[in-house]
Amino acid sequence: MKATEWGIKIGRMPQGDQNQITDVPGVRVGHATLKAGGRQTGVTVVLPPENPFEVQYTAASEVFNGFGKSIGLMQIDTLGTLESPIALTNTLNVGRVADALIQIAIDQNGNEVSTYNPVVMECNDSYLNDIQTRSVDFQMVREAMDTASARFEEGAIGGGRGMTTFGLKGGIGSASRKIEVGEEAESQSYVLGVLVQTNFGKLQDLRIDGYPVGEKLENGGLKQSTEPDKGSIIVVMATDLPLSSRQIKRILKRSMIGIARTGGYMGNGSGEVAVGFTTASPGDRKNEHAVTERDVLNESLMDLAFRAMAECTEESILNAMFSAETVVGTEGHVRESLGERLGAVGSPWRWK
């Protein structure tokens, strides 16, 4: 169940079609995930159309806080393309994720793969998930790749599975806008998607379209946390708008203005960081002209992305947390899903 389903509408703009990142033509996500006792872990994979390796999109990332263990991101903003699918896991399996990522290129691309930049970032799961034993393998990557689609789940799933969210069930969310670039009679369609993977916040800090939820639930038995935030969210922006690298990193910027909006705040030990890349006009590795000519969308036109990217943030947040179920972890942790506890409490729309 996602926000809309709670008679939410964030912000303005008219949504995509599926209200996710695969509105963005081509684009395909999936999971592997494991939900065995203590272990509630997982990974979420992004691809782009095409494989990123030969066929090397327009890409840039933005660091907000860095307290965490990305692998990927020096090298995208360095070079301004995307090489590798994205991949979002827990904090102990970075590498192993990175590991298969290689792997599965090497496969893919042969003897061409001499050099590869794998993108995976990361959440810390370890109050629902047993994180020592690194329960995720290559065989999971693999099968998060292979069952990619442009439908996909949402909520406790794949790298979401073991997150928290203002002190509820977290995980992963997604969200899309649709963008009309020029005048009327020649103007052109676009779309911008984000999907998150979220493991943030304090409960008396939620808030859901400005509404103080969060004060409400803790009335409502749920107790106040006094432990400071230590948590992180990822941001995976995709878009068919012509962008340049650096474009796409000033979009990337107004991820915070949607995560500030839900109730983030970006404390000492969190981890915020957002990566995006673009499928319009992208590269090729072979390509030996000395000059090359993309389109890349007027400047003075960036307002309506920046609002998308605010927009599709916000309510990728809150889509996770609608549509995770409570999950029972490690040590018997729980963490409550955000639709059953307003389905005990009642509506906070009633409260109003």
Second form
Protein chains: 4
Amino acid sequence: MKATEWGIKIGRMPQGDQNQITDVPGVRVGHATLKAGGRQTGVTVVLPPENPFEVQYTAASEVFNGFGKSIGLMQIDTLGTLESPIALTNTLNVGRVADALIQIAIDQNGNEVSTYNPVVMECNDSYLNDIQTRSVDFQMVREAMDTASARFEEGAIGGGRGMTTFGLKGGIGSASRKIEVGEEAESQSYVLGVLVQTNFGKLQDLRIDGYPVGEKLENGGLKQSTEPDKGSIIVVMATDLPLSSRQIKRILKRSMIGIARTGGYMGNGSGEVAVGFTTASPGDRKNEHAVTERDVLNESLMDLAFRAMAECTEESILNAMFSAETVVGTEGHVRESLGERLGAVGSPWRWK
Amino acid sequence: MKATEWGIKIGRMPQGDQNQITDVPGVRVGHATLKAGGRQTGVTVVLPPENPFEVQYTAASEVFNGFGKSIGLMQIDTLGTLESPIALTNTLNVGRVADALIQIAIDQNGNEVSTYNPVVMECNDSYLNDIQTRSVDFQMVREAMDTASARFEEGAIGGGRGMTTFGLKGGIGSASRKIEVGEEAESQSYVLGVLVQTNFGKLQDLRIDGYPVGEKLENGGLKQSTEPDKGSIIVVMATDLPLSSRQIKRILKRSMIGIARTGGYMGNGSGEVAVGFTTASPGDRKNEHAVTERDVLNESLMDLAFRAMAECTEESILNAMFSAETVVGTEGHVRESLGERLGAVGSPWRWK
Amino acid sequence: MKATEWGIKIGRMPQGDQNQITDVPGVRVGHATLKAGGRQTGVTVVLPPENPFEVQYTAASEVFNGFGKSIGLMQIDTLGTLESPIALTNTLNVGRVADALIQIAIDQNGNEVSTYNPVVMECNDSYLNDIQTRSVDFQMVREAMDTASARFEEGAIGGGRGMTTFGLKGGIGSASRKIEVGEEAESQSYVLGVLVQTNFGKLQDLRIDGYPVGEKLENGGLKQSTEPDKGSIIVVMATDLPLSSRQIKRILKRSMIGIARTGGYMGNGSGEVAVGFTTASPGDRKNEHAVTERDVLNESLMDLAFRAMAECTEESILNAMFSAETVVGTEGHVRESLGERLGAVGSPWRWK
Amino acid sequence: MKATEWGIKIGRMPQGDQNQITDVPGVRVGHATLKAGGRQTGVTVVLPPENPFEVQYTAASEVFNGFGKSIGLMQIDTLGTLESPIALTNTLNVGRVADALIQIAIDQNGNEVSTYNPVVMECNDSYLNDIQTRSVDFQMVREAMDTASARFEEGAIGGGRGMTTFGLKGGIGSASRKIEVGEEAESQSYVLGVLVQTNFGKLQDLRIDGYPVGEKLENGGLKQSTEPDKGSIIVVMATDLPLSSRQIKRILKRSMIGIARTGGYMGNGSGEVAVGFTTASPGDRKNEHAVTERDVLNESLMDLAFRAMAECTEESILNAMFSAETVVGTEGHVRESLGERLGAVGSPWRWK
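Return the form predicted together with another copy of the chain of this protein as a structure block, the form predicted alone having already been given.
All chains and molecules follow, beginning with the one already shown.
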């Protein structure tokens, strides 16, 4: 069950058909999940429609708080292009997953791969997961890519398996918004989708559509961790809006609005990082034309994308929480499910 | 009346004694306001304790959305120091106010001023103010500086005279938080304060401590503008926490959290810009020692400052709105006061 | 006489027809110069082909060392567009010149100007100029714009009147390079031009095409200032290459290469700042189409633009120096002309 | 033989005792090198004096052209600290080397390592090295760290084994400068050192202390590659100057000056990235004091560090080239040694 099914409506824009990042045509998501005693972790991949090494999708990134170990953002900033899948995993697994993406790119593209920019982002799941084992290996990355599809599960799965959010169980969440631009005859419909790997916050700060649910739950005695916040949230955005990398970066900045509205403070030890790409005006690594035509959105219409980004991010975080089951991990650590908990006490935020 | 007096409590940290930026010892704020028919504008200055040209306060800036015409931030980014007062005014007056600050610096410091970095930030008050007159002149800047004090008015005053917020009257608002660091005997109390010049948002989006007041008011028929959003909010932070410029920049980033929680989306045509300084470890332009000792806050304590920054920004925006009176400006344009309006209908946000 | 006429050839790319920034079709440059005893200063404006307020040229900026007081770069960074002329003047005149540009924009565009982003950049001419007088007024800015043309003088003129370079006379310099892209039938010729206002460096560091001319001249007893370096160089780039703002920013970064090769070290008190725009794919402020087609250069061809930028910047600095006459300014201060000096001793750098 | 032994003197500042980055007390450098037919690659590590995970050295990074796959810079930018060794290797090996650094940190620091920020930087050695094998494994990283010492070899060794510079053999190079600050009694001596992994440029552009050696050699028929430039140079800086991370970032920017003076253009496909740290005012991960005193260099003395950085970078590149032997690699590819070549033809740059 996602937030919508609990009667929660974030913002005013219409949801995409599935309310997932994969509403952007061609985008696929895959998971590989490890649930083995103290090893509760995994990897999630977001795949653009075509082989990104060939297409070089227009992309950007934005770092709000760089307490994080992502790889791949520097080149995106300079070239404005994405040439690999985007993988989300745990903090100490970034090296292995990056190496797996490189191997997969070689397997797929052969001798042409003498340089390759894998994108791997992470949150710290060490409360539930025995993180030092760095258990996400080549086979898991391979599995996540092979099983990627337009429909995917959310919650305590893939890279989100061991994640904690507002002291409760976090994980992978997603949402999307439809964007109509242009007048009547020229009208065109686009979609913007977000996927988050969410792992931040204290229970007392949790807000659902503004309502201070965390405070209520805490006063109600809900068990939560007293561990210091090691935080982090990774935000992945995909859209088919025709955008330049500068415009994508502007949109990514608005993910912070969604994070803030759920109660996040971007703590010192937290890594808030966003990356995004558009499937419009796909590139071509072998393009030899000196000049290429590209479609670019009218800047005055960016407000629609900004609002969609904020709404999607806020809702994706809630969707991760509502979708996640309770998980018991390393050393008997437990993160309780918000959805399971609220199933018992009812929905305290219907205050409108 | 500020938000507190309406029973609104933003966050959990204790307010400073006056709940203004001037709770930071030595910081002063001054206004000069023009209320003359179609000319509804002004200037507000934030002054550090000592002559900033001599002291070179540690400072930083942060640009969220740079649809704005501020002057002075580039040098702050490179040198990490502030050497002028911070002036807030209207968009087309930046040049004149910068020139006035230069003249005042020459008057004050004499021949030593061959280079000087005035800091002037702006929002667009052209709905209420006949902005093309650029009415804020040297005398007004001089007046704002001469009358600056540790107690100052908020609302439709100074640079905030002509500003609009969430379709209602905006202006100048302020708030502060106390920050206790260290254990017992070593315990030390600091204060972090914020002043905003606020001029953004649509009524439908306004939230007060999470509650969708804007939606309620709109449904209740409150008159608001249908003008396109020309937006902007300027955030000024002062503190006596011992901080490096890198740390100040990190704190400034959290002002976005406060903006987001009031309902802001950082629209395309909006300028969200923050600048801040610390009064701790003051510098000395004439310092000839090769190496100087500086106090720096333990990075793990930054969370306190982050939270204070988010709370202060959110509350400052509300304080600007609650303090502002209804203003009639150029071409008969009107911006209604939230405080006046709610005085009639009561406080719909007391839902906790 | 420019560097070429001294037998100096910087790099390998062909010069534009005039070897000036105005080789970019439609670009014009104008000066207003004050030569009045201790007041030796002025303003130089670079104008794009059409009214920039209407066209919104694609643009970017780059700050190497932000000890400077420029206004207008923040908005260019966010929106990627230029809507005003680019004015170069002295440090303490930025406010007045910005105000003049605003007034001129109002005069030209009328009521539509409720927001406007003037771009004014500066160097510190206080050694030769009585800078506290802030002598560049509205009339001078007006004059510079009115007299702007496709042919313009270089040297101790306009904003460069009071500037110092490598302890000798600096000022305004310019250069351009032709760029051929595409194969044969599809081949297309573009031009990239640079204009600098140059005011940095110590004589001992001056290199001309690698040759240590400064060291030679210093040993030869050439009189130079022992003043501390207050530095700065402003680099303006124009081109008709079809570029995104991201690409322009990449090109601007290569101006540093040219600065370094003349002997610059980007000193602490120096402001090295670049701004650039393309005349290709002009925008339209009133464009209401949701999506617009734009031409964009193949990223793999950027090397040509990078090399052109480095060559143009290096040569522009030399052109400023070779073109500048000796100037006597405030308090009898003198900056000797490199050209005049070398006219006597001959050209010591012809070592190839 | 390094550049000095060829009679080349870069700049005016005095070299450190060994003219290596390890002149900074406590800094060590280690290599592991693979010379096995088509596999010509390796890894080089720069180690700060103490366990960086515990000390958290003040650090910064600077990206000139981000066509590169470095990991670890994002966190350095946010926190201003370095907590791992700095490893240099080939492009497709970044994942494996990062994973090795994580394992070594776990081995060394035990259970406390639930988050760790490995710093791995790379250049593309695919012309000489069969890069798809990703041959640098855990054992090699371990070996590089175990053998790190205050004296180390330069040239075609470690991470530099397969690198190409100006069409000739590149690799690892280093240089250092002494910096005296303060007057007489208070005078204090510091050192700033640089290590580069250099892999960029075309022969025709090579300059040695300004002299166009590349052009001469090319005209003399020296064999060079016609491969497209896949470029890159990594610059590592260490110093014992007391600096903030903001100041280190300013210093790193001046490495570009050294690169430019050797003839580099920062090509599109090149990654120019710098990282640096100071051993002064070491931190302490377990520090629980709310406020710590730090020494900070007077900003007006930064010019000395800027000049040292530019000189060290320029000289380090030359040292890499002069120290490197000719290497035959994959598919029989050859990169000729500049030193060997010039040993035959003599030193054409002694033109002063």
